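Take a look at this one chain, the form predicted alone, written out in structure tokens.
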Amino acid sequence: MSRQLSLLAGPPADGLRLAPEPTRIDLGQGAWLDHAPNWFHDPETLLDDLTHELEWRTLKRPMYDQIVDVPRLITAYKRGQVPDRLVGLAADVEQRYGRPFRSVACNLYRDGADSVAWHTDRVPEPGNCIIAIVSVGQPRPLLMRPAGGGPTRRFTLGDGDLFVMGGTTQALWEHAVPKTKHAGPRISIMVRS
């Protein structure tokens, strides 16, 4: 097992723990997930720093006959524009999976009312991509189901968890973060190949 020195620029923190190796979950037909709970060594500090340092924005989208606010805050960066605070994290994912990252996006779920509906991510190669999520803050469920519906799988992400959707996952599976009654802030950091 290799030691995770730091996912961000700067020296490693005191009391750094070993990063667990992800567990691979085979979804079939070339789709797979990697999950490593508590992968990032200092999720509370990262949550606080990103909440205050990133330029969060609201988006609007059409829904039925009206335009509504997207129920979370968002920021996104193309390769070469990624803030220094996230470059080390993206480089670590790139090295671990041997795929150059194209972009880094972050979602800030402020409370249990913030969510994201069932969807697949828009990627150039949905049958061959990697989307790595580092989740910091209050644990929240991430749900997965076969595209178009089917049995749902539930993962609870937070506290520095690493969750990677790879292979044909974006072509064959959908994911969602549902609303919850009570939840504190959570940021999902998505590194996309």
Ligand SMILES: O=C(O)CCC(=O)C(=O)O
The other form holds:
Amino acid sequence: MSRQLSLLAGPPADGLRLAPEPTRIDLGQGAWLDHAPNWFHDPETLLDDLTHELEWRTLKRPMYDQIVDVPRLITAYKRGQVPDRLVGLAADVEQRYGRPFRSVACNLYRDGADSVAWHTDRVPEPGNCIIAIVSVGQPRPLLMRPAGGGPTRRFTLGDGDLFVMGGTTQALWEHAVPKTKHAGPRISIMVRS
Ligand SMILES: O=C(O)CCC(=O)C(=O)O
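Next up, the form predicted together with the ligand in place of the form predicted alone?
Everything in the complex follows now, all chains and molecules, and the chain you saw is the first one.
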């Protein structure tokens, strides 16, 4: 619907095209995913621009008795501080899902050794969230498993894909991006409500 609204209101936000509706995957108990492959029309340029324009940081975390680097580069912005390059993308997600976003965070996976471990995102409403991921660069698997245990589901997020975790996903499911043997750079842009 929002695509049609965008069309009526004028051209879509910068970098976006009139993509088909995402496929909705019902995980049960109010948890759902949306996946729209090839949603962003020029992912190569976005990957290049974000790689060079954003201020990437290495976070540290305790592991056993050591402090280690988090295996990916990160940058995050609150609403109102989002760089120009990402404003249109965040606005399009907001319009599509009808929920104001609170923040935009980006992860840069330099190669296959970069990853994110199993976790749920800390959001104000874990039982009613919209977390949109726009993935650019190397396709990587995103795994999801029930927080209390259960079979893992595997999704591949390709170059330019939109993947949304909605409803109760952050209360009931964990997600991870595992290490892989060979992979080029990938950036995930997380628009969180
Ligand atoms: O890179 C991704 O697709 C997921 C990243 C993630 O789960 C996070 O930053 O919390």
